[in-house]
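Below, in structure tokens: the form predicted on its own, a single chain.
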Amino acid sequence: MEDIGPPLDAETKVTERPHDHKDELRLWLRLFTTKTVIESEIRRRLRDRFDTTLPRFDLMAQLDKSPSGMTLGELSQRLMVSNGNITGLVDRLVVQGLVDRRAAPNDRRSQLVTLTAEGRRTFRAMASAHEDWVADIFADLSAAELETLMRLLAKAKASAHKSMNTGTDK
């Protein structure tokens, strides 16, 4: 049986027939594919080095920015996931001793979540490694290329926001 290699991603399929697609679609697929490749590598490194997941890392990052804690609802909004997802993540982190959950002082119906001292130490070790990994992933880009890419992505982001605000649906 012939080895056909890894499945083609959408960007690769479009690249085979570039004149069949608008440049903007090709750009969108390139951005999406790049994000997916980077995120997959970060997920792998978090799992291999820290035995954790990206959602746990992201939740701990939010809590690290808010030393006084956040409610489950605030975490849900910040991470753009359901309350049920946040509850499950928090439950696992409580069991690991990385976060603490207690009734919010102003609203006993709400749960306030904070990093424990061990959680803060653990997160900061992960964050330091994460920063190094991202630098490693972009190591082949010069400082000038990074600056150009940042400027162009900011412009693309502004264009996307503008499109959202005009509501055109061609």
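What we label the rigid core is the largest C-alpha set whose atoms superpose within 1.5 Å from one form to the other. This one's a predicted model, so the numbers in the text were calculated from it and none came from an experiment. Numbering follows the first chain given and starts at 1. Compared with the form predicted together with the DNA:
For the relative rotation of rigid parts between these two forms, the listed residue sitting on a hinge is Glu41 (options: Glu145, Ser82, Val95, Glu41). Between the two rigid parts, the smaller one rotates 12° against the larger between these two forms, as C-alpha superposition shows.
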Second form
Number of protein chains: 2
Amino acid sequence: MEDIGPPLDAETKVTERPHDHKDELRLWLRLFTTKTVIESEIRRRLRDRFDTTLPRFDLMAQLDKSPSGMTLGELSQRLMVSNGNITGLVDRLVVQGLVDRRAAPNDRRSQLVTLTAEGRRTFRAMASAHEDWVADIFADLSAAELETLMRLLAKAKASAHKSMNTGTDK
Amino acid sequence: MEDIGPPLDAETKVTERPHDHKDELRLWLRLFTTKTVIESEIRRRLRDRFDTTLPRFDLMAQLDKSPSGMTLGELSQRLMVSNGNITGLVDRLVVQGLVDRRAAPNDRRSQLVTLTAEGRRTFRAMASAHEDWVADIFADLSAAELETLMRLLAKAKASAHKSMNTGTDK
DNA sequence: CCTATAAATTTTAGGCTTAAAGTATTTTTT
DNA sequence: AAAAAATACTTTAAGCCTAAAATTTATAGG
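What's the form predicted together with the DNA like, now that we've got the form predicted on its own?
Next comes the full complex, and the chain you just saw is listed first.
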């Protein structure tokens, strides 16, 4: 039998005897490693077959969905990365001739970024291969399992967001 | 009606008419963003409350589990990062006085890395807070949902590993 | 013993990333 | 209109990360 120690009063019980959170920790570790394994495979393929990187691919994917172009600020928000990061990423894509950067019509602070014709052609080829890679990576999961994962990950993300606002110490 | 084009022989059918893989793509995107959201929150808390980074925390976690120390090569494998990366991380932790680096007994090529007394004390405090953060982040998921996620992520990881070895073009 | 190969680590060059400070422009307030 | 605040972006300093080349030490074969 388990020794539960001396009796505790009601107020201190929870903090004195927190149930352990090893399961959540294990889940977080597994989420982390699963993502790492998949991501490093995708990065490797992008590099080997298209001589590009995941951040550049992601940026181009956003632009492909916005034919009229996006500002650096919009890209920063969509890709969830800092402004300064986008500056450098766009710089390198401009050098490669895959995107264009031009002044926004009404605001001289802003710049509109668009795919060049070559950028669009290149992206479409990469996206097609990428879709196949991902399908291959998840090939062993049934449609029902995919759906369950989608739902639970959404729930996890929502839970995480909630804990950021109401969390122990922000 | 859809024009399915000329008849295809059995061998080429699958590759000529792949069903679309948008679901897998969406799942990958969700896995990615879920991990990003959680990870950036954890990084922020590690920085704000302990003035450290996730890679350093992860490295110290490995050392905490190996009281007799680990070589740089072992750390590299466990953390799934390159050798050169570990060199720099250990350098910075040595400067901070959190880890020690000493020659391995039987092989002058190797070095054994261990937590210092302060490193161990510091890590234990961080690990305890970290466990609480993660529990908080996943608070809205039931035990059954945690278990399902664990299982499906393991399956996804296994599927990914398989596709790396047998994949379209390695 | 000597040479070739392997293993452990470091170095190098380059890219990604952030937070914080700085610049230019626009909008709001007074 | 002038001053103040906000917005869009760039720069800076520092850390993380990789692949590939280089260095040092160990091991194996002759």
